[in-house]
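What follows is a single chain, given as structure tokens, in the form predicted on its own.
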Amino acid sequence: MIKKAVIPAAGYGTRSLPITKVIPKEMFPICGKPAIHYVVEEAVASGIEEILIIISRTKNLIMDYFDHSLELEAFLERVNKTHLLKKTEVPNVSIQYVRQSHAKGLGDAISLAKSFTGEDPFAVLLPDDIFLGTPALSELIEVYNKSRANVIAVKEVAEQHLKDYGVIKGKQTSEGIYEISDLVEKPASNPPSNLAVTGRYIFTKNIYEKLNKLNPGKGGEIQLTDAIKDILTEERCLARISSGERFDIGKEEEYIKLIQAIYRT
């Protein structure tokens, strides 16, 4: 069972400046609920009870946020605007924080939870996609129950965009699943295909292994896509077509979109 999670959020969201100076972009607000409240809200409906959350030293804003406010609390209580409380409520969840010192990549962030998931299977959520509708980590938990493999989350993308994502290769097995047998990061032409991963993964322990293995690639950081693709040569992984709506808040337009299609909802 996949009950523990990780979301790196120690990264300095150059693609949201000059807001994320003073602004985490986890931190972005969202119909009056910051993003990483949606990215852990759909790992609780997935099922998951702990959650290890990556962050840096910029980024204390995420751990008050899902602390208790007693001073707050106890004036709404002192006011009389004790119906205030439930908004002050966050997700009810096991939530513990490391740093990531040094800006090295996602890959190295996700090597930092080694000691949290132990010899578990874990999950990974990016914060900075949001999914509407259907919880995308719980459809790759369905699938990781059926086949003990790890999962990554993909949609399908246009081929002009694809430059902006890493790409799977892949044959399909069945109905929105497919085997990866290759993934290439920021395809600049020739994608291998129009499935863009969209940051949502199930890992074995053994990632880990991996990662530890890796020399600094571009930026000098660890690169998780290179990872997966040394995996790849031991271990089944297996792509899953999100049926959610899906948003990249580090995209203007689509941070926009998000806050539009929660108000109609």
Contents of the next structure:
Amino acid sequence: MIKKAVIPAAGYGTRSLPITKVIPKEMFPICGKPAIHYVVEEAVASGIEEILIIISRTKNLIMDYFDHSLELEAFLERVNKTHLLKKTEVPNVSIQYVRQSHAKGLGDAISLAKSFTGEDPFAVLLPDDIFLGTPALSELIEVYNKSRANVIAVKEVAEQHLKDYGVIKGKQTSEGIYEISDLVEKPASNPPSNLAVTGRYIFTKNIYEKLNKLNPGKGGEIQLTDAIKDILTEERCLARISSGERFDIGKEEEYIKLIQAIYRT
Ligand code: G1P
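Requested next: the structure of the form predicted together with ligand G1P (the form predicted on its own having been shown above).
In what comes next, the whole complex appears, and the chain from above leads the way.
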């Protein structure tokens, strides 16, 4: 059973500068809630009971948001605005935090979750990617429960955008499911398919051993994609096309489309 999830939220958010100098991308407002609230909701809707958020020095707002605001709650009671208490609620799930001291990449951030996840298989949710519709993580958990393999969410992406993603090479084994044989992080040319990795993963504990052996890869960072490539020599890794709609909040036009889509519902 997948009960633990890791949310890496330690990056600088360079694509969204200058606002990310002071506001973490994970706290960008989406119809009154920060982006990471939706990601935590997706995890909870998928059956996750414990979450570890990897933060960095400038991300204390994330901890403040998920904490109780006792002063605010007392104030609302005092001024007879208890109907607003509901608006201060956050998803009911255990959340812990760990700090990444150097921005050494996504792979390095995930490696900090080792003692939290222990022997258990676990989920990873990248908070840039927000899904509407069926929770993408629940679809991965379904595949994991049948296969006991590592599982990655993918989406078909137009050729010109594949250079922004990890791209898989794989063979379809059933409707929407692929057996991965290779992955390339942000291919500059000749992407191996049109299936891009979209920020939801399930890993066995063996991913840590691979992460720990890695040298810096693309962009001088410890790349999660490289550890997945390495695990393929010993374990299966499946890809599942997500049925929900995906938005990358690091891209301004998708951030706006996401707000419009939620606003309409
Ligand atoms: C990361 C992963 C990449 C994946 C992407 C999805 O890249 O390294 O494989 O396709 O997330 O959002 P980033 O966008 O953090 O550079």
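Rigid core: the largest C-alpha set superposing within 1.5 Å between the two forms. Numbering follows the first chain given and starts at 1. Given the structure is predicted, the values throughout are model-derived calculations rather than measurements.
Residue 68 shows a C-alpha shift below 2 Å between the two forms [criterion: core-superposed Cα displacement of 2 Å].
When two forms of a protein are overlaid on their rigid core, residues whose CA moves 2 Å or more are considered shifted, and residue 213 is not one of them between the two forms.
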